[in-house]
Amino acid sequence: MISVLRLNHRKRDKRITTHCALTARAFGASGMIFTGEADPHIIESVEKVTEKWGGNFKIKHSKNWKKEIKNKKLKVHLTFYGERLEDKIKELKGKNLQVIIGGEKVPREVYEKADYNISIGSQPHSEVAALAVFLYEYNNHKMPENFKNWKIKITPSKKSKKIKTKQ
């Protein structure tokens, strides 16, 4: 089981934080906690997606990332300063993880508290991209397809939209 900890959300980051949560959900994480400024609209938006598209994804806000990082899960901080993803992914597969992604500058303490600092490339990039790449690798290049309690579902199609709905 994977949960995501999004550090230091700022009001101007509303879309990025929402995209982090949607990416986490779509790629199979069980939930996300974001710290920094509270924003109930992010929670409402992600909860609506989960209600409509299915799954058991949970999202919440916490005032204190230090409190949230003290869980018993293996802590994997995604960065571009860490060890190569390709060298460490086998060690992480199948384990209960807390994946940590930054917002503004990540405090040094996060690097120290993390069990793994994993490099997703060695160039500056988006935390959304880092999360997607990591989860895709973790899930053996597969996307989850069967979300429970869905109300709307897409069927892959070469040239048209195939949408299935249930009441």
Contents of the next structure:
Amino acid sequence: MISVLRLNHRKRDKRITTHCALTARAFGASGMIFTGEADPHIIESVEKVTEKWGGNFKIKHSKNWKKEIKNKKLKVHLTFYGERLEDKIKELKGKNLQVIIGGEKVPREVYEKADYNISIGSQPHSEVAALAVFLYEYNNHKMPENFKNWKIKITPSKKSKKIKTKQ
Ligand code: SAM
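May I ask for the structure of the form predicted together with ligand SAM now, the form predicted on its own having been displayed?
Complete assembly follows, chain above in first position.
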């Protein structure tokens, strides 16, 4: 079971924070908390996706990341400075994790509070990419297929758009 903590959201990062949440949901996390500037539009748009496409994904905002660091869970901070994912993923699989992703400047304390600082390659890229790769590895290269209470669902198809809908 994985929950995501997205640090230091700024209003201009609205799309990225939304993409973090949609990626977390699509790749099997149970929810995401974002800290920094509040933005009800992000919550609304992610909740709309869940209502339509199903599942139980929870999203909320918090002003204070320190309060949101979950000491009951193993805390895995994704950073390009960290230890290699390939070397640590076996230790992490199957455990209840809080995955922490940054925005611009990640406070030093996050590195210290984390049980693991993990890199997805040692080059800078994006929190969305880092989260997707981490979740995909954690879930043994599988993505969840059954989102409960869906109203809309895609049937994979070679060329056409096949959509099922339910009221
Ligand atoms: N300068 C920031 C810092 O102080 O760490 C990094 C900014 S980066 C655009 C935003 C976030 O993407 C990081 O905080 C980290 O969570 C994630 N990220 C980027 N590249 C990564 C990598 N190679 N491995 C793991 N996470 C990465």
